[in-house]
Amino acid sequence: MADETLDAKGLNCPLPILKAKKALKELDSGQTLEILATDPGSVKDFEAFCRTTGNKMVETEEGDGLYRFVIERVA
């Protein structure tokens, strides 16, 4: 279970990324953020976001047009 959840359903990129970036700043290192999104482009965007920021993608799920990501804040 994630420490916080961000509902980004109905938003198109880059808004889910921007909101996730802001939400992760509120977390301590090691805490996790669950993001719920409906934009199919969010899959590649969150992969790139984690790769460039150093945060860790812990889980991804996809089903019925809903994308779920759990990202751990690293440092």
Given for the second form:
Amino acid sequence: MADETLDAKGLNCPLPILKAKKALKELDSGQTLEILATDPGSVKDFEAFCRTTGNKMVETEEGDGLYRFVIERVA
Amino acid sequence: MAEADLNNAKRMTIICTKGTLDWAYPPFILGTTAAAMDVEVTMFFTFYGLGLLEKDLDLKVSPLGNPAMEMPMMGMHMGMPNLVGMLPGVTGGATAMMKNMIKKKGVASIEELREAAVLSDVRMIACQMTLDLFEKKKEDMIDGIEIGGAATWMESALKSDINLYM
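Next up, the form predicted together with the partner chain, please; the one we just looked at was the form predicted alone.
What follows is the whole complex; the chain from before opens it.
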């Protein structure tokens, strides 16, 4: 169970990333953020976001046009 | 010897030269995304790009001289002949149509992206020369911006990993 959930359904690039960054800032190191998105581009974008910022992608899941990511705040 | 700069963060600058609704997107999308990815971003607004810093935005898009601008209409994609694009009211109509699509598709508005840029500490510089040239005042612009010139951008650009001109 993630510590916080961000509903980014219906939002297009770059809003899911911008909102996720904002939500991650509110978390302590080690806490997790669950993101729900419908933007197919968010799959590649969140992977790139995690590789670049050092945050950790803990879970990814997709089905029925819905994408779910769980990111752990590292730094 | 100049003061040492010990900050090793990645940096990016963008020169924003265009002020239409469509051209406002690339710099604000990349600027805000880079900031979200811990990049220090400097945006330099010059010529028509300066308008993107004005308090009240009323950005427009015109099909005139832009054969690539096709809108989804009646199940297909339609461009507009220049002869029609020049008629009064067409720019307003095309702008309304574009804004409607932006909303429907969950695309951020420029106001939203600019607000995100401000909140994520993107450094925004209004070109002094353009302010003079177009007789605009700092009071017409949003809060939190700086005013500077080519050398101000150059100093940032020399320390940056990415420099873009849009």
